[in-house]
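Next up: a single chain in structure tokens, the form predicted on its own.
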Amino acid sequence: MKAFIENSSCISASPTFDADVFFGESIATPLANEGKLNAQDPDYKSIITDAGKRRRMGHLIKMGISSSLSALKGTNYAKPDAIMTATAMGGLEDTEKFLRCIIDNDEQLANPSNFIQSTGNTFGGQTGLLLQHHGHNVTYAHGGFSFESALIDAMLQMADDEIETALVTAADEITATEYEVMRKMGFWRNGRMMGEGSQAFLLTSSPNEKTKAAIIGLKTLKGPLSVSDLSNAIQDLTHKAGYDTEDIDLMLLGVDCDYEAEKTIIGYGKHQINYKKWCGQFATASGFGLWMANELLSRQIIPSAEEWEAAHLKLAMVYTEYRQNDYSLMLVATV
């Protein structure tokens, strides 16, 4: 299976919505807020111009729709063949509002708007409505595999010649309640910081003159994994794509808490980058890893101590681990 990245867009805790700003002369530092890395929101008014629709949208929906529309902007594909969206938690902000409304109204006469906005498929459905898209539109809410599941759907349909283009978008948000619950569970120890954001990719089944990179391999694994399990998975994915592990130029690491695994994968790749320091920890953060891999391969740069420097990159692997339970590997190559 293979999918070519025609265009992408990213909203994160770093100034990534304008990629040229993020990859400017100096390396940006995300803004931390009491242990959280909140998204640096773009001007939603300039993207979602209908004030009435925008006012009714929660934060997750705004992020998902804005990154999706931005990924389509400037391409020849105003209406892709399929839309796949991914979110582990859905609209938590609206979910909490709906539950509070039930309590405050003694389980009677609850306003259904927040419930409707809270479901995971809302931003995918509203993207389809805005684009007047009537084709395949599916949301995946598979925990740490949500984004990977959406990618697999797109790549399988391209391999079967069912579609030629797909818009794949991932989004998850932070709420105060979610953060506090996970803090009490001990998840934010050892300096780990909760993040949020949305990443969108316009994928095509064949390249054109603008295409810079392609996804050539994808593997998901349930954990916890031993060191040998992870090493074997990396070698297997690389060899099936026709490469040796020595060919990996760039290893993008999305490690949550499995430090033994981190020691193992640092042995792969000529350059290693911890991408979660820019986006934080959340279930669909692998979307940020893929966005960064595509940008670094396209721009032929890597981060040094304080600035971006030129590099010769052909093959990158994105490694993501979520709660020592969900692991994924994505292999990305230049075209």
Contents of the next structure:
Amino acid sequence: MKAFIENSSCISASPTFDADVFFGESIATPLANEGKLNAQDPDYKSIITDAGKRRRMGHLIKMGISSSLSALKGTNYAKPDAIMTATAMGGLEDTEKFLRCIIDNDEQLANPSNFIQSTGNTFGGQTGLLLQHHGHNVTYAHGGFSFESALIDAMLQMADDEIETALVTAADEITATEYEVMRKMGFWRNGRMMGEGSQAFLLTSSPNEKTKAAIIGLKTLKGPLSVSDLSNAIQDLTHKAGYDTEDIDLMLLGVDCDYEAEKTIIGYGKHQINYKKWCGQFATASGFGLWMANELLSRQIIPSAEEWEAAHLKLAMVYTEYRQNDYSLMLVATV
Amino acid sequence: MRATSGKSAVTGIGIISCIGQNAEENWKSLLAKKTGIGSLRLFSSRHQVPVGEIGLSNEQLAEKAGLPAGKTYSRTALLGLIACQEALADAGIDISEAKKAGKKIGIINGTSIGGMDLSENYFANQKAGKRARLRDLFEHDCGASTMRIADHLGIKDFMTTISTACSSAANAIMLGDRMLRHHELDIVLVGGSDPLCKFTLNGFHSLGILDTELCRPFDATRTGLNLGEGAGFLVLQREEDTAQKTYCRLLGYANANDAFHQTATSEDGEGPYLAMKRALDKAGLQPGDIDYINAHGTGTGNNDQSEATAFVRLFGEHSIPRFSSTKVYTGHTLGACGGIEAAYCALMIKNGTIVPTYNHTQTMEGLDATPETQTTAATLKNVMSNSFGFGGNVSSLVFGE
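Counterpart to the form predicted on its own, namely the form predicted together with its partner chain:
First the chain shown before, then all remaining chains and molecules of the complex.
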């Protein structure tokens, strides 16, 4: 399984929407708002120009559509062959509005617009509608495996020569209720912060002049995982792609728990980066990890204390943990 | 490992719906043309519309699935687990033995609503000033139901969840086939599960597409759909790995986007046409090779007109294959319908019998597309199953003997 990354876009708690600015300046650390890392929204007016449509879109859909359109911009693929979307929670805000409305008003005055936007596939469907795209269109909604499943689907269809291009987009949003539930569970401790965002990738089955990196391996792992389970999986994935673990230049770690402890346990990689400090914790955060891996490999840079500095990078692995339940590994190499 | 060129075989099926708690009961009801649609009893609602209820509480479902009492499971997880258990037993698969034999096992579930029935409890209790239990919200997301099913069955190698509204299960079947042929998995449970709940009932009510009487798919007098609940799962394995007699093979499939409207299907049936056409192409078949279509046929004015128009476009006005909608028996089971109806197709192929649409009296205006109204014995070589969802997500599957 392999897919080349032609272009990508990222909306996150950090100013990542303009990647040249984000990586061109000193390293930005996002500011938390009452323990939450809210997305730094781009100017949606300039991206989703139809005011009526924009007004009806919830935050999740605005983020998802904007990153998707931005990932397609400047490519030759106004209409990719397939659209795969990933969202663990879907339109959580609209779901809650609709649910509260039927409970508070004894099932009267329910707004169909909230119902329509609540379903998991709304932003995938809306993307299809906006692009007038009649190809394969599917939405994965499985916690920390959502984005990975969308990538697997795209790569399998490329391997089958059914598609040459795919738009793969992840999106999840913060809601007050989910934050509160997790707070009551004691989840937001040890520096963990809830995040949100959307990352979109235009993937191709063969490289072109714009391609800098490719996904060359992907594995989902169901927790609980022992250290040796994880180590074996890392070795296995690296070997399958024709590399040794010593070849891993960059380990991008998306850990929910204590980063320092986990870094030592995982061990691999000449350089290690805790990527969730820029995007926070959410189910599809691995999309941010992949975005950053692609950018760092393309730009040949790594973060130091305050600046991005030059580095020679060939192979990166993105390791992501979601609530100690869903784990994934993505192997990304320069082309 | 390179992908194998062979097809996937359906080696087991599991169904729970309002017309039966296992595949055999479902089949008997279908042959007897017995609908399971009746009045709403599962929860109180001011919208008294006919629905297809299974007639068991969550506690009764948990007991049926052999789950320990006192634990919280969403209705989606419970229905899905029961159908998966049946499908595995039907295929003669014991998960722990299969694991020992080195088989990679996965589950791909389609659901539109996940653990919404429990989320409803949380918000209702909160509103009533009662204790709202956090654990009622943990099951909310679609993936949680799949995780519960996988955990209980002991499946660890791969699990994921598809949420494309009413085509969720059909899309799960497609991914399962790809994973098998690329040797990412050796055995995969594919299908879907969706329960009746207040959220969906109110959602469909707010859209004004619920019939207040028994639905009438492809009938001139149709005015809407009836909601149902249930789960339908298939066990898929590479045909070269199966020694036993199988139900049928998955010959082709396609997913297309109608890209017309967020909830309605296009009048010219573009998405449905493309999905059916591409599924035939993938199967290497001609339109004339299809012996029967299990239509999506929800009974809404829009769906049936669009689907029948796509039939005319693909097959020609006077050569539409025999078709029927089984939603008049089960109700529209949303994310599960693609799994339940794929299992019905497997049973129809195996038994050489076409199950008709019931409650059909009047042909639609301007469309010469009349569903089967009599149970018919037929050799079914190639069968098509359609599932269309909100968001323009339409899917078509082709099964063959």
